[in-house]
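There is one chain below, alone, in structure tokens, taken in the form predicted alone.
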Amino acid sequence: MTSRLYDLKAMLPGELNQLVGELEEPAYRTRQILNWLYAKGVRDVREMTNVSKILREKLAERTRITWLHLVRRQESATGEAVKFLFELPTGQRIESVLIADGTRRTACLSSQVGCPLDCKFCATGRMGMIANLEAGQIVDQLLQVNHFARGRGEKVTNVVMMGMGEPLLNYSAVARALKLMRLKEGIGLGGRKITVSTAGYIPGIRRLMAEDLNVGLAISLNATTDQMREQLMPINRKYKIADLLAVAREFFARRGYGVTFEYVLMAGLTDADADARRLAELTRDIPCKINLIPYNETDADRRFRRPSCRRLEQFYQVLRGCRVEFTVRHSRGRDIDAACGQLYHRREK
């Protein structure tokens, strides 16, 4: 008996066939082992009734099955997002969000608690880095929303790591995350169905892109100057705008797709019509995509404010006008604190 138990729903399917193999069962074990986990949704092993008493105590002594608590969960006011609170084990709290979007559903996970790069506007970011989350966790939070879905007769059609943390600094246990979401056996979703975004950490885009994972990658660009970005997003210190766009062309050389820009529009910092035309220019000889997303205000910090509608339009014109396709976020959950850059949670006494 191993003194560490592994987590059944962190294991791939290889690994899962290796154990039933030391447990001297049959290989179609591991076919009906990740029914019960993907498809049944059992928090015990001692649940899977078609599986022999013998291997369920095998495993019972062998293994465990990552379940988060549900502590708490909001509809906006539309019903286009639900947020979820979740505790682990170690009793701290993540959010995760599902966002409806036509017949689109997107599942928003968090790959830490908190995060370390404090990003000024980003409400995670005070939170600091408390704890790199296991795969097991990002999976099991799929699940849970997944489960919720089909509650209202939908299911999640496209995974985000977009919820807390930098998910390139929680490398290993995010990939292995995103290969188990994959699954055929499991909720099998394509890669390009699947989006990692990072504050610009090269390192991790570089290990992405070498993954045979086929994902897709947004990188939170926010700014047109070095200047302003160091402001805003600490990490630009070390990863300048001219490494993003280098690393930008790497991806779409070494994958055949391009990535996508994230730009927040914050009132008086980068909202300018000098912004957009900068932003047009930068990204003017890469394959990408631009999302454009207006600030999500919160209660908690007032130096950042979402610019007027007025000051938008106006953005987007001078966008339009440098010949520049882009796509405008309409954030579906400010209204629970769901939306882009409010999760955030502080630890109830």
Second form
Amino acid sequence: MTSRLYDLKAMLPGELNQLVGELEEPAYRTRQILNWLYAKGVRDVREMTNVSKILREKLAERTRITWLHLVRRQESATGEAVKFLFELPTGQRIESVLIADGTRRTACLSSQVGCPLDCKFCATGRMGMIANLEAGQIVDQLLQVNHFARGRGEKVTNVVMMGMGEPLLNYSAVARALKLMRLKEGIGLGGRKITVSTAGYIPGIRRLMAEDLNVGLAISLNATTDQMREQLMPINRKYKIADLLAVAREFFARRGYGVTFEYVLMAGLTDADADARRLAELTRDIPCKINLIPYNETDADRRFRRPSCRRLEQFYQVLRGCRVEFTVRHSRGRDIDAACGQLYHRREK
Ligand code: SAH
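Could you please show the structure of the form predicted in complex with ligand SAH, as a counterpart to the form predicted alone just displayed?
First the chain shown before, then all remaining chains and molecules of the complex.
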């Protein structure tokens, strides 16, 4: 029943305008409602006290406001990462992370409960696919993380769709959420402050590329041969490394800025000198960034290990020798299982 009501938190200003018009109210109501939703963070239309009582009643009949129940919040020892565990009305649980890095405050958001792609090294992959999140549930993660940040006198400056799930397999909800995050009347994040990360679902990349969303795209490359990538990421059976490189070129041509290739370094699997050389070769004439992620170990599968510091250094050295520029992601929050690939949750009894 409730799901048939419009979710106010997922409505774009044009849609809200239309609803306000249908309810025979003046257009400025849209701005007031957005302000209540985003600046004040109300949970109930009845709290929108500068909106006429009649409109509040009409809105209450036709709409609802998504609100995720916060089950737990955990802070890492250094305070650089804060993990939020939310529960959906269905009882399923998802996680979001707030990451501090210099002056940047990044919210890492989930797009699905679990994930269907089954990447062998990823904790979320082991949950299997459970559900797609709604646009309002994606936006609310950001609103609640930002509310917490504001309590510390900070605010979220960046968003990465790198939490649980494959965002491009929940395209319409994710795209709608991204539009909402960019609203000037709302959170007002610039497009390039938002990055969508994909395991390499090419139809989704094409769709995103064609859209005027102006967000950054990261592609989880994670291996330099199809043989290895296929073992680690079953999606590679369908979309191969060469296809990803081609679509990255196309992305630059269409959008005028390059993609980021993420590359997870796993001991004995993806961290050889030969991998570094192949990585340099593969990306040589593609305008792109390379982000290396030393593997974050999880209890569940001991086959995947973080390379030693010496091995990591050596890998970086080979890349430098090939004159490749790259950044290394120092994952925050490993002590609270909030780092890349560690988000995993089963419903607790
Ligand atoms: N499904 C999307 C976004 C989620 S994962 C994607 O695949 O891109 C975000 C990043 O974390 C991906 O680059 C993924 O390869 C990486 N990752 C997954 N498990 C990891 C782990 N245990 N340690 C380090 N990085 C991991």
